[in-house]
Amino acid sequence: MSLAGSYNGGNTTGFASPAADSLEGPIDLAEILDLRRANRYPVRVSGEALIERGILPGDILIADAAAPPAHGKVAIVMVHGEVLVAQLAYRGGEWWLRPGRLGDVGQVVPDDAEIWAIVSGLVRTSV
C-alpha cells in the first residue's frame, strides 16, 4: 500500500524548534558598549602599535572619558596635539605609555599631556 498520494499536509501539527531557547533578537551594540553614556565614544584605529596587545588598525575602540587612568589599561592620551593609543602603566610614582611593541620600554608621560580615556571595548568589523 502506497502513502504517498494520500498525504496532503492539512493534519500536521508541527512542532517547536528544540533551538528556539537559543535564538537572540537582534545585537544592539550601543546597548552592549553602553553607548548611550555622555562620555563613551567611539573611535577608530589607525596605527599598529599595539598588535601586540591584539588591536588592530581599522579596529574601533569605546573611549571611556570618565574612566580612572589604571596600570595595564589602553588609553588614549593627548601628547603635544598628537593623540596616542598606549598602555597605561605607572612606575616610580610616574605614568607611563608603552606602545605595545615589544622590547620598547615607552615613555613617561610629559607633564603637558592628557589622558583623555581609558579603552573599554574593542569592536573589530572584519576577521
The other form holds:
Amino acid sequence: MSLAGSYNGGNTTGFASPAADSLEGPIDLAEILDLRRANRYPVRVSGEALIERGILPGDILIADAAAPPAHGKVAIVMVHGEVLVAQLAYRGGEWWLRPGRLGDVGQVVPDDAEIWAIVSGLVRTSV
Amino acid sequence: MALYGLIDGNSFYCSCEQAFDPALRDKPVVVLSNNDGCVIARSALAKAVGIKMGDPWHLIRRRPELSEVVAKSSNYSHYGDLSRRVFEILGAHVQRLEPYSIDETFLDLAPVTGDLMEFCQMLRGAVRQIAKIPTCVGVGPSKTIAKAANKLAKSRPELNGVCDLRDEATRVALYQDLGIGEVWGIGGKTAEKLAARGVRTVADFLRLDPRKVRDMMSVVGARVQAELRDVSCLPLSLMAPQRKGIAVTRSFGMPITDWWTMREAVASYATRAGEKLREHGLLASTMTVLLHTNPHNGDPWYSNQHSARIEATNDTTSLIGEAIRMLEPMWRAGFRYSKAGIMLGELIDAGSQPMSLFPTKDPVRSARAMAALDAVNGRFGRDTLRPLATGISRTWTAKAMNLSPRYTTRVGEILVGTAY
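Please move on to the form predicted together with its partner chain, as the form predicted alone is already shown.
Whole complex next, starting from this chain.
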C-alpha cells in the first residue's frame, strides 16, 4: 500500500522504471531565486508607478540586502516612515530616487533614509 | 590561546520590529510578552522615557510621558527568522560559532588574523546591512570575559559597539568596579551570599582562594573564577544539548470558564508539544497537565496538576488523549481559569524506543501520519492541518492586539513597498 503522492517516477511496482537512476524532482524556485540565503527578502509591490519598468502591482520582488546600490537599479528604500520601491540614480555625488512616471520630479535620498535592499528578481504568480 | 567573541542584537525584538517598519524608527518601541502582558524588550528611546523590563503594559500605558510609545505584541516567527539570518551571516566569516540565545552568538575568534577590532566592526556592519540588526561585540580570552565585555560595549557608547578585554591590565582596572552579580553565571542568590562575606566586586571575588570558592559555590563558582582570570573552561557548544523536558504552558487571552474551551486549549498545547517532540526526534514517557486561576486579580484561587507515566510516544493524537484523560478529573466548574499547560518528561530518542509488548498504536502508521501532518504544516504554515479537538474558533488564544506581519515566513504577510 502506498500513500497518495509517494510515487516519484522511479519506484514502480511491476516494470522497473528506466528513469529510476535519473530522477531530479520538480524545479525549486526558492533555489533559483536564492531565497534561503540570509540576504534575500521578498517584497510585495503596491501601486502602478513602475509599470514602464515592468513591475506590476502584486508582483513579489526578490530584494538583496547585501548588494551595493548602483545607478539604474531598482531598490527598496525606507524613507520618512514609508517603504518605497524606486529606481536609483547617482547624480552629483548623491543618490536620487527617479520616479517611474514621466513628468514627475525625483527626490534626493535624505540622510536619514535607508537603501534597504536592491531588487534582483521578480515573481509574478498570475499573468 | 583561546579567544572568544560574544555578539548580540541591541534591543533585539524592538530592532526586528523597526527593521521592517520605518514608521517605528524614530519612536520609542516596546515588545510585550505573550498575551500582551509585560514589557520584555525596549528600544533605546523606550528606555530613555523610563520604561523598565517587566513593567505591566496595561498599568503603565496611560502615563502621559508614554503617549508616543508603540507597544508591539511578540512576533516570534519574525524574530526567529531574523535570528537565523544573523547566525548565517556570522557563519560566513567565522568557522566556529555557538547560537547561545535568540539574540546572542559566541564566536571563536582565535583563528582571526589581522586587526581584530576591524574584524569585529566588519561583522557588525554585515549584520546591520543584511539582517538590519544593530549589534555589540565583546571580546576576551574566555566566554565569561567576552560576555562581560559585551555588556560594557552596550552601556558605553564611546566604545563604538566593540569592547576588547584581551588586555589583562584593562581587566584588572575594570574588575575594581564591576559588581560580582553582573557576571555571567552568578545568580542573585549567589551574589547575596558573597556580599554577606564582603565579596562585592569581581576584584574581591578573584582574591578568594579557589578552594574556598569551590566549597562555597561548587565547581560552577570555581569555573567562573578561572574564566574571569582568563583560563577558558567553557568551550563552544556547537550543538544544542539534548532537551530534558518540553513544556507548553500559556496564559489565555480571556479567562476560560467552560469545559469544552479548556479541553480545546489543552488539546492544542498537546499538539504543539507533539510537534516539538518530533522536531527533535524524541518520544515522551511522562506527562504533567496543570491548570490554575489568576492569583492576582481577586478571582477565587484554584490550582491543580497531575503527572503520570505514558506509553512513550510523539503521536499528537495519543498525547491529546492522555492530556484530556488527565485534565478531566482536575476540572472544577465555576472557576475562571487563566492558564493551563502541558509538560513532557523522560524524553528518549525516537530511534531507541524499547519495544512495547502491547502497543496501543501501530508505530509505523503513526509515524507516517505524523510525518504527513508535519509536512503539510511545514509547507503551508503552522496549524494549517490540525486535530479538530484543538477547536475552530479558538477564543482562548493569547491576546496579540498589535502583532506585526510575519514578514519573511508567510507569503501573505510579506513587506509591502509602494512603487515610486
